[in-house]
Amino acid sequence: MSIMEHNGGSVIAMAGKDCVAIASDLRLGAGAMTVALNFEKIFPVTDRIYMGLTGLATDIITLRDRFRYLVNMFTIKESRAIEPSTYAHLVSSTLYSRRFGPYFTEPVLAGLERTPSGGFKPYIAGADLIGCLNFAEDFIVAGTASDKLFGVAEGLWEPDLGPEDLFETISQTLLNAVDRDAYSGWGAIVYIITPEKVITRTLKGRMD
């Protein structure tokens, strides 16, 4: 078994029309044994950026605190909130600095990027263990159920989804994918990020 699969878990981010969504399951495992059903893998960065982490649970907690410190330092130094594209490169450089002894996590970012006209556009990105960024205009997946998430998302995602339609799409994608993966599941949490607010919803999944 890969160390990336030891604790299980999956994350997906999707882009909509002037909104983005990010969701993860809630299972924490030790191999095939389930340890907890409330292990959240998505963390707020700013009011418009959320980050999901999959992989080794100890490295997830370490990186959560590390990125929180770096973002706070950026905010103090620059006197402004960090933008999603800037944060993505901060994540990339942080992971690359540890490339010879990497953190065993795969970050997924979802946020709203401010445009020159004053509006917002969806921004989603992912990275591997050493910080190689992957950008997409539809969805990004990571975790033990990533193959299943790709398959379901390809069939369900459509361009320009509104917040409620995007919530339904990402929820159905995640729940149907983790049902086919023994290392993910046992409930899920979804964040819908819009320019006005962030909507958080908890989903009930199969508990077997």
Second form
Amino acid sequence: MSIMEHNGGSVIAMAGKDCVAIASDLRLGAGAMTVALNFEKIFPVTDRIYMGLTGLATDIITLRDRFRYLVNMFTIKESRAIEPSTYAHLVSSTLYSRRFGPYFTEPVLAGLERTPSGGFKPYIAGADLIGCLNFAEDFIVAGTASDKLFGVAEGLWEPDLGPEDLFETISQTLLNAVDRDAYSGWGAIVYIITPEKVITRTLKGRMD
Amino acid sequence: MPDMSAIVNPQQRQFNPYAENGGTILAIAGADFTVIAGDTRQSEGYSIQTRYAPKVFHLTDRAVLAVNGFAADGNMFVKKVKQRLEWYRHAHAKDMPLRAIARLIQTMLYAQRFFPYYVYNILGGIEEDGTGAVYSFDPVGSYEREACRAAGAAQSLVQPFLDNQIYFKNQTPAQGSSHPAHLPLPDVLSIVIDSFTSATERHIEVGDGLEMYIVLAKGRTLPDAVTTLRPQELPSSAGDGERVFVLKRDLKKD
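Could you please show the structure of the form predicted in complex with the partner chain, as a counterpart to the form predicted alone just displayed?
Now the full complex is given, and it begins with the chain already shown.
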């Protein structure tokens, strides 16, 4: 069985109007056996950036700590919060530095980028396990249910959704996709990032 | 020293009698109709063999069969099913009922248990009680009656979307109301078209064209919203029975 699918799990990010959303399931498995249903895969990077990591659980934890260290060093040196586009390239170069012995994770980023006029612009990005960046303007998916997520998201997503409509869209997409994936599911968590606040909601889903 | 030139290294030869020809099929049952649809792209690996190879076939006035997987097996299987239905007509002077066609397909598939037709079948049509029905099969004949089913290359993309839009999975009805058991025909057609445009967008083996067969129960007429789409009516044996229509749409060719 492939390393990327050993622990299971899926993440999705979506862009809306002046907001972004990122969501994941909560399952941790060891092959077909479920080990835990409280394994969070999305981590805050700054007040306005959240990152989801899918793939091998041990690498998810290692990279979460490593990126926290790198972001702390950036913040101290620059005396400012890192921007999403800068952070995306930090993730990319960190992963590519292990080009021939990679971390087995696929990151998904969601954040609000500051514009020259002082406003905020939705920013989502994804990368493969060696850091090839993917800038999409609609949605990014990763994990064992990625094909299902692509299908449902392509059907449900539309441009310029407000925070509450975006929450409904990303939640329905995630829940219906992971219900058709044996390696994902067992609960879900959603983050909606707006310029004012970040809304966190834990979803009740099928537990089978 | 023995003569070494007489020793020949072992050789292995292999012939794979199967191919995978891509594409996706889908069927949704309504209260008094069924929609059976499929794209028309046929591919092998990264090459497109043709942009128009039908995967959905009109069997009788009330039955339509969609086949997906290995196209050669699919075409041969449809040919043999049609032949058995013709024999039935000659013996009994009527068309075989849908549930009987479903059981016939099971026995025909299981007859090839040790050299299977490499095909996923979806049978759609009208039951004897006038209800819309969908039967889905695996390659060796295991089957089930359902309200909707997707199969083929983009099954994993389309089926969870159908779970959500047809079965209303993960949706809670408003207080004091309930979800409809069956959707009206215009809604079903919109969902079918959306499913295939989505699958075309994200799957390389899906695209080119879309064929939707509509089987209408006895005495029912097409809603105005569907008549305006100008579906083509297929000739039926009796004038007052079930009717079959075809709706064609273009899908992206890239």
